[in-house]
Amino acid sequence: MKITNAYVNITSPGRNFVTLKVETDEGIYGLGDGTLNGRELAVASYLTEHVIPCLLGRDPFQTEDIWQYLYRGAYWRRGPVTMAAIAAVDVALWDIKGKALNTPVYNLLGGKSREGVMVYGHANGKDIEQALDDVARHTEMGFKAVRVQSGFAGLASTYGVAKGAGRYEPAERGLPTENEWSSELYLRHVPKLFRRVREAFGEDLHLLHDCHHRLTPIEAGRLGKELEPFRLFWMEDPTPAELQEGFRVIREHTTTPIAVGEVFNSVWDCHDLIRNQWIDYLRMTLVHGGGFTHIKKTADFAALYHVRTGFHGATDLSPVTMAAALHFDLAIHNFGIQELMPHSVETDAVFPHNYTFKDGLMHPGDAPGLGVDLDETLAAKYPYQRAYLPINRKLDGTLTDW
C-alpha cells in the first residue's frame, strides 16, 4: 500500500476546522485533525507546502518512521504548528491502518482496558445560582463529572461562562476581543462557588474547575488549599507552565489534584512536571501533541509516575480528534477522564461519527479505523472565517494570560 494523494480541507460549520485527508492506492483513506484555534491557516499552509509532498509514495503503515521523519527530519522541532501538522498525518495513518486491518484503532493500541470512557461536561452561569442550575442539567443528562465555572461581581465576563443563551464558545469571529480580569476577586469567589455546589449535589459527583493559567504559583497553592474541603477531581491549569518548577510551589501547599497541559505539544513540555510528580493529570491532546505515536510514549512515561490522562476536548478539536481520543482513552491503562464539549449540530453533520454517550461514559464505536468521516460537499458550504480567542487585561490595563 502506498500514499498517492493528500490534501487539506478547511471548513467552518460554526467554527473553523482543518482536516487532512490521506489517500492510498488501495482506495483506503484516513482523516487527521490539524486545527489550531486562531492559527488554523498556519497549520494548513505547513501541511500543504511542506509536509504533503514528503508523504507521497510512502507506506502508510510505517507510522513510526514517518513520524520521526516529520519531527527530526525538519530540524526545526516542536511548536504548536509543527506538532499539529505531524498529528494530522499520524492520526490519518492510524485511521488507514485500522480500516486496512478491519479493526477499530483501539485494538491497535492494545485493546480495551475499560468498557467506557468517563467524560466531564461544562456547567456555567453568570452567577452561582445559574451555575447550580447548569450543574443540575448536566446531572440529569447523565454526567458523573462536571466542570463548574461561574461569573462574579466586579467583572463583566469571565472564562468558561457563555455570554448569551447558547453554548460557551471562546473563539469569536473577527479580531480578538478584550476581557477584564482580577485574580483578587476570583480567589474570593471560587471557594464560595464550590461550597454551594457540594451542598446542593452531595459527595458523589466529580467536580472540576479550570483556572486557565491565570494565577501565580502561590495564589494557586492558596486556592487549592481552600478548595480541599470540597474534594475536587482536579484544579486545571492553575498557572502558566513554561516554568515547570512553579508547580512544585503549588504541590507543596495543597493536596487538591492538579491537571495541566492543553497547550503542550511534546513530552518535553511536561517532562519535569511528570518525573517530579508535581501534577496528577496530563491534558495534552493528540492534535497538538503529535498524534498517537507521540502521545502513547508520553502517556507511558506518565504512567511510571502515577500521572493519568485527562485530555483536552473542547470544540476547537474536531470530531476526528474526539474519536481518536476515545480510542486512546479506551485502550491505555493510566486513563483518568476525558473532556467533552459537544459540537454543534452543523459540525456533527459535517463529521459523521460512530462515537456515543450514555450514562456519563463515551465509546468510540467498533467501526474500522477511527469511525469518523468528512462530508466534503457539506463542508464546502461553510467557508473559513477568521476567528480569534480573546485576550485578557487586568483592571489597570496590564495584558495578562487569557
Ligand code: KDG
Given for the second form:
Amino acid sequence: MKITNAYVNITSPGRNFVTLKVETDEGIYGLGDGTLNGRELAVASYLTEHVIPCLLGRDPFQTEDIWQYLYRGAYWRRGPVTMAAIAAVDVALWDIKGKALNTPVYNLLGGKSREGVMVYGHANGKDIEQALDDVARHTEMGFKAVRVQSGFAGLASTYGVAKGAGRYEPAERGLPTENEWSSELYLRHVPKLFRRVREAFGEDLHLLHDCHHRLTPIEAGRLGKELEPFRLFWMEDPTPAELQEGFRVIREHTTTPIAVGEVFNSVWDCHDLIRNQWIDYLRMTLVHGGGFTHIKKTADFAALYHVRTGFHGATDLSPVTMAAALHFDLAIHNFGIQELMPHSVETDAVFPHNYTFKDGLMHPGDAPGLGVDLDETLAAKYPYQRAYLPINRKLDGTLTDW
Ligand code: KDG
Ligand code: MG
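Form predicted alone done; form predicted in complex with this ligand now:
Full assembly next; the chain just shown is listed first.
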C-alpha cells in the first residue's frame, strides 16, 4: 500500500479544527487531528509545506519509521506545532492500518483491557449553589466522575465557568480577552466548594478539580492538604510545569493525587515528573503528544512508576482525537480516566463518529480504524475564524498564567 495524496482541512463549526486526510492507492484513507488551539494555521502550514510532500509514496504501515523520519529528520525536535503535525500523520496512518486490517484500532494496541472508559464531565457554576446544581445534572446523566469549578466573590469571571447560560467554551473569536485573577481569593474559596460537594453527593462520586497552572508549588501544597478530607480523584495542573522539580514541593505537603500535562508534547516534558513519582496522572494526549507512536511509549514508561493516564479531552481537541483517545484508553493497562467535554451539535455533525456514552463510560465502537469521519461538504460551511484563549492578569495588572 502507498500514500498517494494528503491534504489539510480547516473548519470552524463553533471552534477551529485542523484535520489531515491521508489517501492511499487502495482507496483507503485515514484521518488525523492536528488542532492546536489559537495556533491552528501554524500546524496547517507545517503539514502542507513541510510534511505532506515527504509522505507521498510511503507505506502507511510503517508508522514507526515515518514517525522517526518526521521527528529526527526535521532536525528541530519537539514543541507543540511539530508534535501536533506528527500526531496528525501518525493517527491518520493508524486509522488506515485498522481499516486495511478490518479491525478497530484498539485491537492493534493490545486489544480490550476493559469494557468501557470512565470519563469525567465538567460541572461549573457562577457560585457554589450553581455548581452543585450542575454536579446533580451530571450525576443524573450517569457520570461517575465530575470536575467541579465555580466562580467566587471578588472576580467577575474565572476559567472553567460558563459566562452566560450556555456551555463553557474557553476560546473566543477575535483577539484575546482579558481575565483577572487572585490566588488569595481562590485559595480561600476552593475548600469551601469541595466541602459542600462532598456533603451533598456522598462518598462514591469521583471529584476532580483543575487549578489551571495558577498556583506556586507551595500554594498548591497548601491547597492539596486542605482538600485531603474531601478525597479528590485529582488536583490538576496545580502549577506551571516547565520546572518539573516544583512538583517535589507539592508532593512533600499533600497526598491529594496530582494530574498534569495537557500542554505537554513529549515524554521529555514529564520525564522527571514520572521517574520521581511526583505525579499520579498524565494528561498529555494524542494530538499534542505525537500520536499513538509516542504516547504509547510515554504511557508504558509512566506505567513503570504507577502513573496512569488521564487524557485531555476538551472541546479544542477534535472528535478525531476523542475517537483515537478512546481506542487507546480501552486498550492500555495503566488507563486512569478520560476527560469528556462534549462537542457542539455542529461539530458532531461535521465529524460523524461511532463512539458512545452510557452510564459514565465511553466506548470507541467496533468499526474498522478509528470509527470517525469528516463530512467535507458540511465542513466547508464553517470557514476558519481567528480565536484565542483569554489572557490573565492579577488584580494589580501583572500578567499571569491563564
Ligand atoms: O484550550 C484550553 C483548554 O483545553 C483548557 O482550558 C481546558 O484545562 C482544560 C481542561 O482541563 O480541559
Ligand atoms: Mg486542564
